[in-house]
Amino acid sequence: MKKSAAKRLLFTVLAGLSFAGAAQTTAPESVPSAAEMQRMQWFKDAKLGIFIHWGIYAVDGIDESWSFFNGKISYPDYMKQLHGFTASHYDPQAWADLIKRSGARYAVLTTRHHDGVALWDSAQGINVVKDTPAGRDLVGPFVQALRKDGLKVGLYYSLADWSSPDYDVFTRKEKRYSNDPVRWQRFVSYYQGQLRELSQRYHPDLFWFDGDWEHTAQQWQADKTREMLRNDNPQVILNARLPGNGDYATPEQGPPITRPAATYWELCLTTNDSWGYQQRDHDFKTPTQVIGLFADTIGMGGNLLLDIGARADGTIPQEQVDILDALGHWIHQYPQAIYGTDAGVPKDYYSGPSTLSADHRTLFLFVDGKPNGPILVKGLMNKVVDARLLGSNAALKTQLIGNAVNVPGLLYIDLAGQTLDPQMSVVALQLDGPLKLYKKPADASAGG
């Protein structure tokens, strides 16, 4: 790593800690090391990933794994779906091209969910190569297609396997055994063996773990798992669902109200109400809703991992294609406000999402809809050198009201007469130096 890049990484973290009045929502749990910042830099800069849930559950369009675990369907009936999983129209390059069009910089594929059905030719357990009509490795071609398009590769893997005869939990009401260390060790060796296959065969940039809640980090031998994967690839990124050993937090479905404490985090979110393909689920989010959720997430310093669910034949529902294309169209108009940015200002200072350029000298304001009047920024200690509407590059009029000695006024930015984005507009404020926000001294008294 070049020395200048290392300095920029350290500045990014320390500057995030110094925003006046925002420490309670922006401070990470601890300042990461230089090595960790280097490893996480591409992830932090990427902002958007696409999650793909694909497995035998798409045959009947039912809940992935949970449908038999929760007793909605019997385990034998669930596993009958193996016979209908064909992947007959699977086009991994088309998948990768769609992901690239969406503006995402990485993707995560479910290589094996809690049902234990692997999408590659694993030497252990159930897999689609030997147990379904698909009859081939489905992971490798997708990895190759992602890399052809210059995208980072993420592989999802569930620690739990409710189909394995050596795993203690079977369904919500049934356990196979309790307190059998020999049998449990067989399972640990099995799951670590599958991870070794994925790591050494596909060399992913990221592992996205799941299914961790049924056992402790010690029982999972999570330290050993992390060491094994890092020995294969010292730069591989691990999510926090490998207990005690992850690089970033993964809030699910519910967008955070305030910024999570973790330095690095990613919101995983479905495009409708289901992770996998379910033909009865037509409750799709609109592009405007997805763009708003995305802006809010990156405005708090996180990434969005947006989920789609492929059909059993490998096709992607058109509604999800349309959402990804619309998101990509919007992102490609405002790349400077998205990629490589830091969290913006807390909403006490600006009521909408915002981001900061890497040098913290440009504040990007995301403007939802068509405001009835000027937009307002409060507590900005900097002088605004220039204000522009991205896309049109139109110069904007600003007005500062109530400015006093050492106390900033109210900055109004006039959008009247401008052609605004029907989804979400972006205003760029060029500052006279790195962002500095006002914080009222704790002992300050009211004036008379």
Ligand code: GLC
The other form holds:
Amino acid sequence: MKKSAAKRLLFTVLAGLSFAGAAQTTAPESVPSAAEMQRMQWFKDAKLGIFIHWGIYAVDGIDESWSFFNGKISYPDYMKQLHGFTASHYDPQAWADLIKRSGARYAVLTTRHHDGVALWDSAQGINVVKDTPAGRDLVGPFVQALRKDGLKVGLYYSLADWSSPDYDVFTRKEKRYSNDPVRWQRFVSYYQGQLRELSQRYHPDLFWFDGDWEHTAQQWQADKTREMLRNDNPQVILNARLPGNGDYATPEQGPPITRPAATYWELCLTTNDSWGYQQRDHDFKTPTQVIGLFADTIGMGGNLLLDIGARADGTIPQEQVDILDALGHWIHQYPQAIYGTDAGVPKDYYSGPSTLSADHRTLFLFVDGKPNGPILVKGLMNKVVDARLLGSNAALKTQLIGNAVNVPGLLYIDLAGQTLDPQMSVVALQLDGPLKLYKKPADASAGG
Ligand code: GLC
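Cool, the form predicted on its own is there; where's the form predicted together with the named molecule?
In what comes next, the whole complex appears, and the chain from above leads the way.
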């Protein structure tokens, strides 16, 4: 694991701990109010978002911001990349169309990473309009293209800005100052001012914060930030990296094994090993792995935010286009098992991923590869009215064995002779009512 990744993980864990302890109305683990549920509905239903890391780090193909922070390159050399950031082949509509094809319902663009280089013509700080050959706002056209395709707009913004003369931390080894409230307040006003520009200009549906770990919620004046953003856009969703103020948890890279405690969560994941474009990184996940990860994520009630890194000229590497297209090809065959669903049954009941229709009357089972025999569901209290293979729509034979009074048996679903999806097949079990699972331990029900 890269040092930065290890550090991020630690902070994610710490951040998770602090959420659990914070008495916030919108903390990820708290029970949301009806109004909050309504605000979060599109996000919950969307299941897939595409994350785009785009910044001057793509010029040399090095770690975004972290490369100078960790001393892999000097700060002046890092900033020389400004001169190579052209965006000369940037086609925001092609980006939005690719995202739409992938099956995603929203996207998140890095408008300003920890290096402080803004992708829009901010009134403050460094930006690509005045400081790079790109010479124009790159955020606005993308926002417009997403909206044209009916996609929701997410803007990534790093609270930390290691380039700002008013920010205390410069690199891992160097601090500009400590304990200077006047200077810190200048920084807070600067970052809140930038957010206000994004908020009032582009009216995003979601803000994706990052870089929060160097300061507390109080130091960031996070309450005020949230209030300001909600004032501008009352329905806006905020991830939980605005400390103490977020709507949803953001596990990073490591896919969860069991269902996370947070009501709303989103796993962010790279397609290779880098967030931004790095020409030397060919360690791409296969479409089969990505589809498997996606099914697993939605099966536990989460969203996947799948990351791609654009080149400095604005083109997207073919390998990433191919992954998105393969994922989209799969998703578009099984929309009813994906969008608007709830988490499925725990793995004790069915060994693979599963989802539930919104009315909980259809259980969708994802079948990885080619099973050797029938697939098995345990503990289902409902009667199965109909079992079908999605796609071919073939009716499937089922067999129930070992059931007793009040104790459901084992339900076998026969896939023999069916044409299965080489990626992942989907079986739909229509139930006689909302899903009811058997919960008692076996010995408690001995004798029926
Ligand atoms: C971490 C890294 C950052 C990356 C982000 C994406 O916070 O610091 O480089 O943009 O994760 O989730």
